[in-house]
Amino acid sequence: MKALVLEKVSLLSLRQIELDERLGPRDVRIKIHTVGICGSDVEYYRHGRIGPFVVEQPMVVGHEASGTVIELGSQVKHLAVGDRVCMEPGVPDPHSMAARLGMYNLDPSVRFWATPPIHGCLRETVVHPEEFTFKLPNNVSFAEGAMIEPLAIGMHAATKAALAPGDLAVVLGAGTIGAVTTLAALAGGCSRVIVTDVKQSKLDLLAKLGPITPVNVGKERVADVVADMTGGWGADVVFECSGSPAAIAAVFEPLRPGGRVVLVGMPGGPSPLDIVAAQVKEACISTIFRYAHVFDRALALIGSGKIDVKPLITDKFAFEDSIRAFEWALDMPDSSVKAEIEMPV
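Sought structure, where only the one chain appears, the form predicted in complex with a further copy of the same chain:
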């Protein structure tokens, strides 16, 4: 089949590739419709590696996808041919200790699309377990379906935050992850989210999407804004989505006593944390790795109108133009959030 293949660092080909795609009894075969471009795809293109994961042989890229079921394994129960679906890209070993405890995302043996050496999904069809394939509600488009994967990170962060109804949250960083975390936090119970960045265009886009207060941290301190809004008390939750050591160093400043922090962004190395500042507030700090058990929940929230990801889909490319799309993504404009590639019908 035809696929976008990362041959090696900085070299993509749109070409035929032979893949072993036998259908197991619990699997479905899916014709791919839309694939989003993730920062990690671009990172493998640019550097050939992310941390310990190194591209050592040609690999199909892409892991944010929607499509249509075209074939069913013999034991498939809940899906039918023709179902419009999106797919969770990581498949764990159900017998691993982590999976048995309900934390399958922490299973080190998980096979995750477009994480070397596992092929991704920017290709004509994929075979995938029914368990990790989710039917799109009728009112959810393929374009939205391909957004579930990035949204899942925000959903998982909002879930770990143990939000109480009416919480005030701060989201540090207005990139894609900051944006989906903001939407998930609002849908998950926050009355308002204060989002920070130094890029005004990103803040301007987000500020239109709900009760969201943008703070340009190049111009003002977020801790001051929060103190003003709360009579000096602080925010209930801070989501760190920038990965920036400077943001992490100050992460407890806008927090209220007894507040919670979720570290979503992944910094490049060990990051100085002001532990005593955390202690005097008894901050509780959660960390997340990808997501678990949230694809159906993300779909339910989009289906019921409580989350709208359409404004985040800012750019579209045809499959034929996917190499150009990746080149464009190497230097994505600030006004773009998510680019998607559509397969030919």
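Having looked at the form predicted in complex with a further copy of the same chain, could you now put up the form predicted alone?
No partners, no molecules, just the chain.
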């Protein structure tokens, strides 16, 4: 089949590739319709690695996807040919200790699309387990379906934050993950979310999506804004979504005593975390890695209209223009949030 293949660092090709994907009894074969370009895809293209995950052989990229079921395994029960679906890209070993403990995202042997050496989904068809394939409601488009994967990260972060109704949250970073974390925090009960970035166009976009206060940290300190809004008390929750060492170093400044910090963004290397600043506030610190048990909930929130991701889909490319799309993504315009690639019908 035809696929977008990362041959090595900084070299992509759109070519035919042979993949051995036999249909198991509980699998479905899916014709891909839409694939989102994730920051991790771009990092593999730019650097060939993310932390311990290194591209050592040609790999199909892409893991945020939606499509149509075209073939069923003999034991598939809940899907039918013609169903429009989105797919959770990480498939764990069901017998692993992590899976048995309910933390299947932390299974060391998880097979996650476009994480070396596992091929991704920017290709014509994929075979995927039924239990990690979710039927799209009639009112949810393929484009929105491909957004379920990044939204699941925000949902997982909001779950880890143990949000309470009326919480005030701060989200550091207004990229795709910051944006979906903002929407997930509002859906999880926050009364208001303060979002920071240095790119004003991204902040302006998010400010239209709900009770969201944008803060351009190139012009003002978020801790000052939070202090003004809370009488000096601080925010209940801070989500660090930028991966910026400077943001991580100052993550406790806007936090109230006894508040919660969730580290979402992945920095490129070691980052300073002010332990004393955390201790004097008895801050509760959580981290996340991908997500678990939230894909269906994210889809339900979009289907119900509680979360609207459509404004975040700012750019679209045809499959034949995939290489150009990735070159564009290396230096996205400030006004862009999420780009998607659409396969031919």
